[in-house]
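Form predicted alone, single chain, as structure tokens, below.
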Amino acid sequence: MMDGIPVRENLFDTIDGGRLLANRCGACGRIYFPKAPFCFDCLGKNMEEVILSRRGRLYAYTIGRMASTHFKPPYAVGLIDLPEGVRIFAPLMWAEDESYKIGMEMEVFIDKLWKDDDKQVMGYKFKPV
């Protein structure tokens, strides 16, 4: 059950703590995230629904030492490469010992983004595992 509105409609869910949907073109494979309405390599319109892989690998990420419209600093982000081949931008849980490792295995999770007026943004990140 999430408590509050998602960052975006349909670009996850919240069963089993958290799956990020995306679409794979039918004609080639090619996945997309976020979903896209065509397959930008070879123009397909037949795309169906793929839930992602909950694990990945972290390929890079830094720490924000500067306040951003959303996020107090500090915090991390970083990129996730998940087994279907996506590499995705995400916010990381944050650690006070910074304790990323760039290949460690990764997993994604729904959470609090941040507050809107009266609203509660959530989104995913991803945590070490």
Second form
Amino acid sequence: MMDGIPVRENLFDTIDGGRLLANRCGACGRIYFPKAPFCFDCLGKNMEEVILSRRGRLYAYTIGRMASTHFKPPYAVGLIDLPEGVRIFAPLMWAEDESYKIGMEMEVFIDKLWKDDDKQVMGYKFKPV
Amino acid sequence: MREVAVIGIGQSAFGKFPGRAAADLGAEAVRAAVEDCGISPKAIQVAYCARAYDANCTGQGILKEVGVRNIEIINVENACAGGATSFRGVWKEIADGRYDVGIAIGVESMTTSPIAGRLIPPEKTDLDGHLGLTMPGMFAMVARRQMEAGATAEDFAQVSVKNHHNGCLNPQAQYKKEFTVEEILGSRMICDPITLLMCCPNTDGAAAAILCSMEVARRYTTQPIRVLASALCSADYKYTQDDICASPVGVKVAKMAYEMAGVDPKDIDLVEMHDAFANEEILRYEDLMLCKPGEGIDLLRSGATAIGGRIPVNPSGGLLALGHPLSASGVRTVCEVVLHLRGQAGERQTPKAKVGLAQMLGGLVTNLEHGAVAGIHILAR
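Rather than the form predicted alone that you just supplied, could I have the structure of the form predicted together with the partner chain?
Shown next: the complete complex, the earlier chain at its head.
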């Protein structure tokens, strides 16, 4: 398992290099990440777990040049469209040449995020395939 | 529903005042609004006060400085749309006939807030905020998409050039300095491609507006400014925003406002809006239907939104140059529209302005469209 605590429970596991855990409404098919307690759209209560595809396309990105809550600059973040129709906001693996391009194929991985006191916080990031 | 008028407007100094309390800034704006219309503070029956950071009975703290107590005071928070929410609250009270005179206040002391000098994150428990999302980061990703559709960083810089020029004509602006496109592009990079001079600054300040029934308004002025429309709505889930350059809630609120006012977008003589980031103003042209969808860049490049153009946008200098004390801006935008409708906007006056629109958009919440709340007021003389 992980060397640290997850940023939130029930968001991801480490199988196959990292998988994002979503759920789908059994009635209308709407998919939620993070998981929803019931369908916010049709209010259906029959929710089933969905493992999201590990690969998707970069929809947009930016390089942060000023610190955010936990990250010192420079850092890359972006929006990734997954085949299930879900758009994920995530940190991107830092690339020295800042070679990100909209539309490029990306893959999820689990990585260290930051330390809370002595505890290492773990989360999902994306990197170019 | 009764017709409501704005009779008094006031703004505090806008700038960096870490030594001044929010109550002090708010009281300066309230005193200016009271003096503007000559009403006694004792005539004020209801107050709404917006503040986003470290708020605790801010309205009471402000109004006790001007002799107002023992009335209904409601404190509100709605991110950058807080001021618009406060204005709408007072409008509803008077339109519904509950009270005849009220005051809308917005105030923010950004330099003493927990986010002073930092990029504004979403609410502190928000997942995306922890993962590195900030306001400029969000608008930087939007800018990347705009550039895919043909916009250039020079276009974004041009918005900032325009609004900084306007700020030079506004004695109350935080920054009165002209910049060139090259200087905007060459300023420090914040979130690629958004540079420092494409971001609104950290600003302390307050604004206030006194609203009343038309019957009361006629006792104080021969030229009351009428509130034709008040519209406010919160966002839908993020999956409704396939294109992050679009604002479904922004468009919805614009339609609500135009319908309520009974005016067409082409009837609007000037607009004050949320230009927290330079590229954002171009998107809002389309939400507000000042141009056809996809033609925001063309509208900017045509010069139509500059002072002297067909539809001046942010003649005050906007959030970019005038400054952006978050909760104050939604009241301050209304104040600027009122000045133009009265013909009192000095060098930046929109000629023969009859109808003006004040828009605010705010809030970043995981899994909601960005711009979690939108508010619009349309005013006329």
